[in-house]
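Starting off, we have a lone chain in the form predicted alone, written out as structure tokens.
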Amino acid sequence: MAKIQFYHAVPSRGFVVHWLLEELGLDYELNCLDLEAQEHKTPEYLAVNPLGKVPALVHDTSVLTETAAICLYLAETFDSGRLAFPVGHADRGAFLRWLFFAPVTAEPSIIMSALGQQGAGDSGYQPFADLSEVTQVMIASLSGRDFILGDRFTAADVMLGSTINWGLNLMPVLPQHPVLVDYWARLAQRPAWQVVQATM
């Protein structure tokens, strides 16, 4: 099997991806470029990624770009249905809901709250969720479970659990509510990513 090349940065959403590579034991190489020596910006790099943004990941003939879908990419190439929900089942659709949740959904409504742009403009258009409704979603749907899909850690769960503690402790703005901090204390507990923490 060809070696899987894993191209990261610190910070970045590389820990993400980089969590998920732990948690599935997989054998990769690690290449962290330096983002203040623009080494995401070189010929080589680009020919990866022509945005220049990490992270991205190759394998084989395979080359991905978007967190939440090297993620799946991952889970489903990898995982023999440890982390992932195969096609046809009854909670596949739950799966992909929060995996492409945090990415899509929370994490923008994060960083517009951050930057003091969250609620519509003069326009009245809204092209985000709202930061607190957001968060309400999140509260109602983790509360009474260990994860977010009930007693079963999957990569849903790094892609949230990744979104939420960065809104509750990198750009804190989410609510130091019991349900999302015990749910991030759960997950900070993991192996892998205790070995992703040491490299951050």
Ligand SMILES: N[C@@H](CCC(=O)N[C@@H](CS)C(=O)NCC(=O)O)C(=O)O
Second form
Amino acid sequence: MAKIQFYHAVPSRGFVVHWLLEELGLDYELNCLDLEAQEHKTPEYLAVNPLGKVPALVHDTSVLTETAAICLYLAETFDSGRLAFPVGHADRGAFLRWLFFAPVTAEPSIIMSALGQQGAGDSGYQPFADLSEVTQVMIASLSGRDFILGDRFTAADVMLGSTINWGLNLMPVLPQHPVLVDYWARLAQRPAWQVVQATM
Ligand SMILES: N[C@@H](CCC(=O)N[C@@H](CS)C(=O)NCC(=O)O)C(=O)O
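Please supply the coordinates for the form predicted together with the named molecule, as a counterpart to the form predicted alone shown previously.
What follows is the whole complex; the chain from before opens it.
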């Protein structure tokens, strides 16, 4: 079986996938692209991701882009019983909800806010919520629990925690609310994250 090929760049959302690869203890080939040098726009890389964006992952016959899709694929393929909830499990719906909430709803909200931009405004077409609403939902959902699904760490925490770290520390538009700060502090202690952090 061919080694997993992971296409990454520093800094980028590739950190999320890198973290999960380390959590899973997988053997993978790290292809770190230099975005400044436009290595993500070469014909070789565009054959992997025609959008020329990272992260991407190739495993056997599967070519994946989209951070959350890669996380779901890795967690389910390599350790469904630990970092993901399998089909039929009572918590699978909540797991999927939070795995996708991070990149689909929280991340655009954080970016738009950091750039001082309005989305589609009150048109009803904006596919994500305002930052204040997103923040309230995350605080309410994380209150009184160690991880987003309770006491069990999963790939949803890798995705959501990375987004919260981004909004607290890298593009700091989220409030330094103790629930968010403590959640990220808890996640940042994980040995797998520390491996990734050492590459930053
Ligand atoms: N929706 C994609 C977004 C990927 C993305 O925008 N990646 C950025 C780095 S964080 C990128 O490759 N930017 C380089 C470019 O667009 O030229 C995902 O979730 O993986």
